[in-house]
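Heads up, the chain below is alone and in the form predicted on its own; it's given as structure tokens.
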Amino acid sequence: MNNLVNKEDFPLTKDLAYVNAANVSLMPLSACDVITSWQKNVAINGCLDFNDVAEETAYDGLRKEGAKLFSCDEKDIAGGSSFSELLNSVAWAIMPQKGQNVVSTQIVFPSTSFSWLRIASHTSCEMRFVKATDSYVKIDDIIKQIDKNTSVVSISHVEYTGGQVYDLKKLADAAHEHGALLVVDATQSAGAIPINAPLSGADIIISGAYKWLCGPFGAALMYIRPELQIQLQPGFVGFRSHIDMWDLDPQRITYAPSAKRFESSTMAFGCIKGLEASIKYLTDIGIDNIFEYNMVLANKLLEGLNTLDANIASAQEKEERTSILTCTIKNKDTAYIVNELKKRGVIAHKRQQYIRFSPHLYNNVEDIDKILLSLKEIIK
């Protein structure tokens, strides 16, 4: 199988098998250069280049690339500094009330539920966490928790521990049948799995940048279904929230009639530019191509792990699998194995009691061979 990218774009991969995109992905040097060049320019030149026009249009490129990523219109995309920032603004905008409920899972990453728990402490809405078995949740069990009082279903598109992927359309249809919204954390899927946001039925999709999008810390993006864009008032607001950000009358606020209304204030704009560049890098290759490539690597790794007496914790059904593979090795301490892998040039991650492998587009078959050979040496 031919490599998908040039190793020069990801220098670390020349020496290490870095299979840790689910934690922190590597960034193409071209995207990194965009960030540092922007920051250096502002540091040296102040507002000479980053003038009022540049500041007002700072998110335009991200909206353009985000629209390609999610197969939607540019007006459906907003940028922000983190997943949590954007989700908190959304949560306060929706603000489920007493008598309503929010459905999530026991294994969702905390950032996906904490915003709603904060709302619950304010309004006394009910939180429903669907039970998991061995880091796996049946999608039908999620749907069973949705009823006429459900305001929001808040889930991760891909669960961070086991890599299980949910059918967004199925969840969206179930939520909408009861008048609820589907809010999706795509931080473990965007950039690795094709997402057609309009066809998915999801109302809101938010992703951080530093995992599968190969972007920087300090940037994120969000898709909002068009009908919601004029209904929701952002929970976080700032001078950019007004439809004309340079009309600085402090006595009123009129929101933009698009997702842009969630872009509230000044931030590390260089990070936004870096995310724009990393998304373009990925979409130029094609997310479909990346997904297929990653799954070839994941399948080869899975086959090898099954010969090594590994207990696989990831989803087994083909339609629920991603390139996140988690396992334990019988009678072996996980932290010990992860450390021994590192000594041998393999960078994996310990999540709870599991070893988590997450190969991405910059990995190759030789990396998988290196993982399996190293494991054989460690556990013999």
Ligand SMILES: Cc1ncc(COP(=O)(O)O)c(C=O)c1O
Given for the second form:
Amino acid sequence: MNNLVNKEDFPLTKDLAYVNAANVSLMPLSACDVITSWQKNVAINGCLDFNDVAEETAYDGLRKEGAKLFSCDEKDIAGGSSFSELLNSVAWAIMPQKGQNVVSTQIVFPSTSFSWLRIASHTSCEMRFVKATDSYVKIDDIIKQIDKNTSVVSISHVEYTGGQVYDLKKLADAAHEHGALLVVDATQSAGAIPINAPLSGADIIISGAYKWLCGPFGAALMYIRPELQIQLQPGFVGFRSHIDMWDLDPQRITYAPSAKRFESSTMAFGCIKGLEASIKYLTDIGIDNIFEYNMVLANKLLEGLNTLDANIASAQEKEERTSILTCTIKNKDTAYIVNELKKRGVIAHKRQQYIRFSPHLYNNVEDIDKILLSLKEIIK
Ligand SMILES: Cc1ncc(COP(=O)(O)O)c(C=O)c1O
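Next up, the form predicted together with the ligand. The previous block was the form predicted on its own.
To see the whole picture, the full complex is given below, headed by that same chain.
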């Protein structure tokens, strides 16, 4: 199988098998250059280039690329500084009340549930965490927890530990049947798994930049279903929240009739431009192609792990698998294995008691061979 990308774009991959996108991905150098040159320009020229017009339109490019990523309209996309920032703004906008509940899972990344826990401490809404067994949650168990009092189903499209992926349409239909919203954390899926936001049925989809989107820290993007764009009042506001940000009347806010209303403040705009560039890099290759390529690598790794003394913790069903592959090695300490892999030029990650491998588009078959050979050596 040919490499999907030019190794020059990700120089570290020439020396190391970096299989850690679920933690921090590598970024194409071209996208990194966009950030540094933007920052340098502002450092040297102040507002000469980054003038009022440039500031007002700073997110427009991200909206364009985000629309390609999620197969939606540009006006459905908002940018922000982090996944958590955008989710908190959404959570305060929805603010489930006493008597209502929020459904999530026991294994969700804490950022996906903490915003709702904060709301619960304010309104006394109920939190329902669906039980997991060995890092796996049955989707039907999530659906069983949704009832007429459910305000929000808040899940991670792909669980960060085992890489289990949920069928968004199935969850969206179940949520909508009870008048609830489906709010999706796509931080572990966007960039690696094709997402057609309108067809998925999800009401809101948010992703940070620095994992599968190969972007920087300090940037994130969000999709909001059109009908909701005029209903929700952002939980966080700032001077950009007003429909005409240069109007500068401090006595009232009129929100834009689009996802843009969630863009509130001055941020590290260079990072937004870097995210725009990294999404363009990925969508030029095609997320379908990336998914297919990553799964070939993950399948080869799985096959190899099955011949070693590995207990696979990731989901086994084909439709629930992603290129996050998690395991333990019989009678071996995980921290020891991860450290020994690092000594041999393999960068994986320890999450809880597991070794987590997360190959992405810059990895190749030789990387997988290197992982398996190293593991054999370590556990012999
Ligand atoms: C599923 C998921 N959501 C969110 C985050 C992090 O959110 P933030 O970038 O806002 O800290 C992570 C980080 O590991 C994650 O795995």
